[in-house]
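Encoded as structure tokens, the following chain is the form predicted on its own, with no partner shown.
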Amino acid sequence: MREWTREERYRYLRDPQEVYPLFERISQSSYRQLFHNQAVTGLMNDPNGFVWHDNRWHLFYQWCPWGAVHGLKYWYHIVSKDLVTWKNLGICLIPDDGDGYDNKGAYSGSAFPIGDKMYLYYTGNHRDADWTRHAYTCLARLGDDGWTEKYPLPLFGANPNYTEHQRDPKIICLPGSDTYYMIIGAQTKEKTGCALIYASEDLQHGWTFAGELKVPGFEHFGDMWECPSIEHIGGKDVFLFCPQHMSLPGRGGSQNHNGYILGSMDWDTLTFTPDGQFHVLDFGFDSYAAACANNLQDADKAILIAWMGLPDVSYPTDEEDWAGCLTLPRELTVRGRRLIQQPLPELKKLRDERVETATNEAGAFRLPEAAELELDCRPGDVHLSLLADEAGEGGITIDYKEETREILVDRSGMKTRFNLSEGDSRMRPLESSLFHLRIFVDRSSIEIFVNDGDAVFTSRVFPTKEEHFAKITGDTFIRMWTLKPAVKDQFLI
């Protein structure tokens, strides 16, 4: 594994041609995705600024151009009319090449339209000459030409009563209220995770510290909360956040999680009262930093996209000097005391040809490199081997046991294994018998939707040339489609 110096990681990109040879090289990778957004070069992580504006969806992502390393971060801009096919627009936020408030990175945040303009709220990662970190909450206006005009001063700096870990501002606009809120992930001086709330009557000025979010029962839950948000879905308030550096049952050795709590939010007292426990948002191996669209005008649902990756881990494409992609967009609703995640209906546009699942002598059938599988399941045990060899052996497996109503996803059978400390399997008890699976397979990922969104398993996978078969046992009816490309490897910086 390559060791990066600080100078290499925080090198300023002065000319797009500096990374063009890297783009040419990684575009030949067999693991480049066909219908998932991915890094144009280097590393992609958190989705940012997800919003509807000017008759299209805007999405940005954290981008380090030089390789599969966290260093100087830019915001890279992509747009879509339908959340299915996407177009690259290039860099949108550029860190200051000097001693500015974001001189070591434009970190995560959100976006919000004001009139016919769109404003970007982000964390400016500033480092002194002695490398002391200072976090600033910054504002920029996106122009019609796609370039941004940064406000000369930050909206505010770090709160001195907390550690320097304060980041990821999310704008919250309450219907009928004259007050806007901003929630920021933070860490107490005692090294516990928390969220801070700021308030203003003007989205561009006058932000003041309102207080720390109180979440009874979660005062010592991880040592940092990243990417916090409070959404209102189907009459319920939902607190989404990423608690770090803690263990959860059934999550193997993973220390960084993406999840939510259902409950009710009192903005007068800044108290989120939980109605139940913390739930993992995605039961798979690789999902983090989920972001909901900020101005969706539908009180019954939200639309979510997450980073298909994790902090503090590595992936096989690191050796190719690129890493990271985003999940498919998902529709969130509330059912009972859980969030339900389903693929957007628009994703059916990706379907190209219906493919027959003719099996060989071993009972296996060939799996296209970009495919959607839909299975109707009758009561009883079900076993799937996906991305297996020609004999239907190995691969990533899905096992459902009717007796316990538990579904287990295991990727230990893949020839290319990685992040072994995170564990090879993930299990989820189901509320009812397994009756439906909808599975999206791309060149280096798999997303499994169980029982119409009751559970989701998202995972990066890196199959060899031999691992392109599938085998199913159990009483199921399967339909399979090849999927059309939805992203283009386009060099646009």
Second form
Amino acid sequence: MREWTREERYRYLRDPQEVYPLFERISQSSYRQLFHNQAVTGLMNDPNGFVWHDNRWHLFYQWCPWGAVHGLKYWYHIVSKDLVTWKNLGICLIPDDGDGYDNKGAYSGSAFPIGDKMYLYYTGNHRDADWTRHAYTCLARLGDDGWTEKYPLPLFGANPNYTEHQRDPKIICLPGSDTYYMIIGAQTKEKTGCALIYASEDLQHGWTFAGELKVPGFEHFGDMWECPSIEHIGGKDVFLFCPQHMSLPGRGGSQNHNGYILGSMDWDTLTFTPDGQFHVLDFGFDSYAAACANNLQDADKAILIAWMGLPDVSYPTDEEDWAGCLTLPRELTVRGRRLIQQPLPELKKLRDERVETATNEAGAFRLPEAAELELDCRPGDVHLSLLADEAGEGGITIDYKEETREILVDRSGMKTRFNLSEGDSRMRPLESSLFHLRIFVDRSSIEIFVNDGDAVFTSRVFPTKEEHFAKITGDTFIRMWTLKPAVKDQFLI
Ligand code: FRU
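Structure of the form predicted in complex with beta-D-fructofuranose (FRU) (previous: the form predicted on its own):
Following is the full complex, with the preceding chain placed first.
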């Protein structure tokens, strides 16, 4: 794997033409997605600033232009009218090329409209000459021409009572309240993960530290919490966050997780009282830094998009100098003690043609490179091999056992293996028998929605030319569609 020097990772992009050859090269890759957002060049990680404003959805992503490496991060801007098809708008937040507050990256954050203007809240990742880290919470206004105007001074610097790991501001606006809140991921001096809350009556000024979020029972849960947010969904509060550097049963060697706790939030005492345990948001291999949209018309709903990737791991396209993509948008609801995630209803617009699943002598049928499969399942064991070979062998498998009601996704049959330390399989016990599967296959990803969103498994996959078949056993009724392209490789910086 390529080694990057610090100079290479933090190289400042002066002229878009510098990455044009890279753009041309990676747009030839057979793993470029057809209906998932991906980096224009180089690396994409967290979705940022997901917001409804000016009659369209805005979304930004953490972007390092040069290759599959976490270096100097910009915000890249994309927009959509329907959350189905997306358009590139170009670079948006540019780190300072001197000694400014964000000189080593415009890190993750959120967006919020004030009047007819949109404001971006982000972490200025500053490094001194001796590489000491300082975190600043910064504000920028998005101009009508798409360019941002950064406020000359940050809203505030790092809280001295915590380590410098303080980042990812998310604005929280409570209906009927005069106070706005901002939640920030942080680390205590004892190296435990936590979240800090700031408050203000004015979104642009006067932010003061309100206190550390208390989450009884979660005082020692990972050493840093990234990308926290508190959402109100279906009358319940949900605390979403990414605890780092800890192991969880059934998650292989994975050290970084994206999950949630249901409960109730008391904004007066800044206490989130859990009503149950920590749940992993996604049972697949590649999902992190999920972001819920701000400024939804219905304050009791939530729409989530996550990074289809993980920190500290590498992917087969690293060698092609690009990495990362985003998940499909999902609607969140609460059922019992779980968060339910379903593909947005609008995503049915992606369906192009209904295709027959005529099987060959081996019982396998051809999978289009962009496809949606919907299966109704009758009680009993079900087995699917997806992205298998013509004989229906190998691929990524889904195995449901009626006796235990467990569903298992196993990627060990794929020819291109990667991130082996994360393990080969993921299992989830279901609330009821398996009755429904909805599966979205793009050129290098697979998202499996089980039982109307009771569980989701999201994974990157890198099929070879031979791995484009599927085989199903069990009492199921299947429909399959080819999907229309919804993103375009378009060179706009
Ligand atoms: C999560 C994260 C954030 C940070 C950003 C930097 O993946 O580490 O905490 O703001 O990525 O790109």
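As the structure is a computational prediction, the values presented were derived from the model and not from experiment. Think of the rigid core as the biggest set of C-alphas that the two forms share within 1.5 Å after superposition. Numbering follows the first chain given and starts at 1. Only residues modelled in both forms are compared.
**Student:** Counting only residues modelled in both forms, where do runs of 3+ with a CA shift of at least 2 Å appear between the two forms, relative to the core?
**Tutor:** Moving region between the two forms: 299-301, nothing else.
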